[in-house]
Amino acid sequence: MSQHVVVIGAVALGPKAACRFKRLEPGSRVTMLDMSDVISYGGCGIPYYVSGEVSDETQLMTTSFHMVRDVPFFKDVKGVDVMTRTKAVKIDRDAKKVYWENLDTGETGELDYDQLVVATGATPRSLNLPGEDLEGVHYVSNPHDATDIKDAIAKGKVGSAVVIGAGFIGLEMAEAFTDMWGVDTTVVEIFDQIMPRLVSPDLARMAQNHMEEQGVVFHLGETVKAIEGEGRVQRVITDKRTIEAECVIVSVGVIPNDQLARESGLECHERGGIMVDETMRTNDPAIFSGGDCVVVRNLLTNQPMFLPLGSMANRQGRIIGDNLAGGSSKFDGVLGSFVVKTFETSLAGTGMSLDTAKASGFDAASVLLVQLDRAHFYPTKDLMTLELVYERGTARCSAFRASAARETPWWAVLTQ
């Protein structure tokens, strides 16, 4: 029977769920709404657009066949209606209605739904510091941010930059500034290593050394106290020094956008994030959720885990699309796999680092192995470092790698 599915959010999970469902039920109606005027883009590619490796902003929004995923594309090719610059302001679960407001015109309205998908994503975490609203201070969360940063660099406004946070986006942005544009770049991290909680200090130090060889400066174990400037940012103040900066990137994590869900009575985790079961359903059987706004099950600890990754959102979106059409697809949980490129090296891993494993209650230890990344006779072979984190007595293990980035990313097999 024909139904109307409403999808709140149109970046990663939303479009995947909408298109998958529409393919399975072409006679049904699907409506997506999103607060931005840019939809269905690859957020993880933003640093590569800033660096110039991705030459055009629209490439972040194209299919493998070079079609731009905009409103006409979804309407004409996928049969999905999209309302951009539109905010979902309320969910009435009893009446099965979503109330919306157009952010440009102020127009309001409502959408009836048979089933609903909440894909509200996450918001970059703010430092709540003086000067955070100065011109030249950026969060890297959408293509507009990337365009603003790249335009400022191209116009000669940025000779020095400070990146606050040494996680995925922070390291990739530091590479983008240094490698392509020759910007003097400093990374400030409150923890005493880069990629905290994700890799061991040994692997972190290897990646840091390589980035330092390329010109990136690191100040670890420092806390940012203020951002200063007159109209435009000029300096960053930490608890140990003052750093001149004409551009600042704040990359200290994200917060799941679960307010709309909470207000409608959907179950959310006490630390943030919408709770879903293995079918990606909320506590309301007519409402699904996924992507950066949910918490999922960690397969190692069996505890809720917040893991905001685009690849994860796409997988979950396909599962939701199946189940909207009456399927029984399941998302069992996550191990925490990742890979991050740092100039000519990469860091990759699956599972928990040694410190994280110990903090989770495992009787864990680790071993390091250095070996060639290709056969010994291959002319461009290089060394890679492997770390195996294991639980004594059970043979369960996690694996991490630091090696040359030119080869295909390697994933270790996690044994249960």
Ligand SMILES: Cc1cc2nc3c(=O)[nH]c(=O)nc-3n(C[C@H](O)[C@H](O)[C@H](O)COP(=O)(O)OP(=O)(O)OC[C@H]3O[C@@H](n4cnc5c(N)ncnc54)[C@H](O)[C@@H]3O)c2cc1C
The other form holds:
Amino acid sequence: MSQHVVVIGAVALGPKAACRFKRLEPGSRVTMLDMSDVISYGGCGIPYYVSGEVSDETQLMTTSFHMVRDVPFFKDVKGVDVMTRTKAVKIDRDAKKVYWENLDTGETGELDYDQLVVATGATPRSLNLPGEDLEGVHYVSNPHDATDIKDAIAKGKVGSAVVIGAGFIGLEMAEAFTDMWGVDTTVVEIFDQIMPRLVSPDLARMAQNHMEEQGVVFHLGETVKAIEGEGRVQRVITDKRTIEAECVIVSVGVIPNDQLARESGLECHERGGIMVDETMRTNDPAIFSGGDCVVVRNLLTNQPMFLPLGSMANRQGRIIGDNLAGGSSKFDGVLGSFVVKTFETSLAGTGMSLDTAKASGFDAASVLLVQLDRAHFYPTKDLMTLELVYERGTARCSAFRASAARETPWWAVLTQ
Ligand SMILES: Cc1cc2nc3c(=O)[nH]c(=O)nc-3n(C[C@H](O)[C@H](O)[C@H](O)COP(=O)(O)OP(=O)(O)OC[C@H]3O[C@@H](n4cnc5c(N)ncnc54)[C@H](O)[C@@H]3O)c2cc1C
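The structure above corresponds to the form predicted alone; please give the structure of the form predicted together with the ligand next.
Up next: the whole complex, starting with the chain shown before.
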């Protein structure tokens, strides 16, 4: 039976769910809406666009066949209607309606749905500090942010940069500034190691050493107190020093956009994130959700976990597409796998770090070993450091590793 599926949010999860469903049910109608004017982009490529390795913003939005995934593409190639600059302002679950507002014209309207997908993603966390609104202070979340940063660098406005937060995005942005543009880059992190909670201090230190050799300066265990400047940012004040900065990147995590769902009575986690079951359904059987706005099951702890990754959004989107069409696909949960490139090395992991495992109540221990990353006869072999975190008694384990080689094969790391 033909049905109308409405999808709120059109970046990673939304388009995947919409297109998968439309392929399975070509006779049904799909309408996707997004507040933004840019849709279906690869957020993961943003640091590489800033660095210049990806030369053109539209490359973040193209298919592998070089077609730009814009509104006409979705209409003509995928059969999906898209309304951009359109905000979903209310979900009426009893009437099965989504109310919307066009952010440019102020026009309002409503869409009836048979099934709904909430793919509202996440918003960068703000520090709520004085000076955070100065020109030159950025949150890297979409291609517009990236273009602003790149334009400022290209115009010679940025000789020094401060990155606040030493997680994935902070480290990738630090590399982009230093490697390609020669910008003096300082990373400030409140914890006393980079990639806190994700890798052990030993592996973190190895990656940090390598980045320092490339010119990145780190101030760990330091808290940013203010950002200062006259109109445009000029310096960052921490609890220990003042750092000159013509550009500041605030990369201190993201917060799930669950407000719309929460207001409509969908069940959300107390620390944020829409709750879904293994079919990616919310507590309303007609409403699915996934990607950066949900919490999913951690396979090790069995507890809800927030894992805002594009890889997860794509996988969950496909499952939602199947289930919108009456399928019974399941998303079992996550182990928290990641890979981040830092200049010539990479840092990757799956499962829990030792600290996180202990904090989760496991009787955990770890071993470190250094191994070749390829067979000994292979010309580009290099050493990699592995850390195996295991539970005493059961020998259940998760592996973390830092590698010295750029082209290290990642097949050795579990992906979940
Ligand atoms: C710099 C950077 C690097 C990254 N690198 C990686 C990486 O290497 N690997 C990886 O796996 N992931 C990476 N990610 C994360 C990845 O981009 C996200 O996990 C992914 O985009 C999440 O997709 P989503 O569709 O759930 O949400 P989002 O991408 O957040 O999209 C949600 C959309 O919903 C819209 N929206 C929200 N509320 C409403 C509303 N009420 N009405 C209408 N529209 C609404 C928003 O405007 C937004 O366009 C990176 C992200 C960034 C920013």
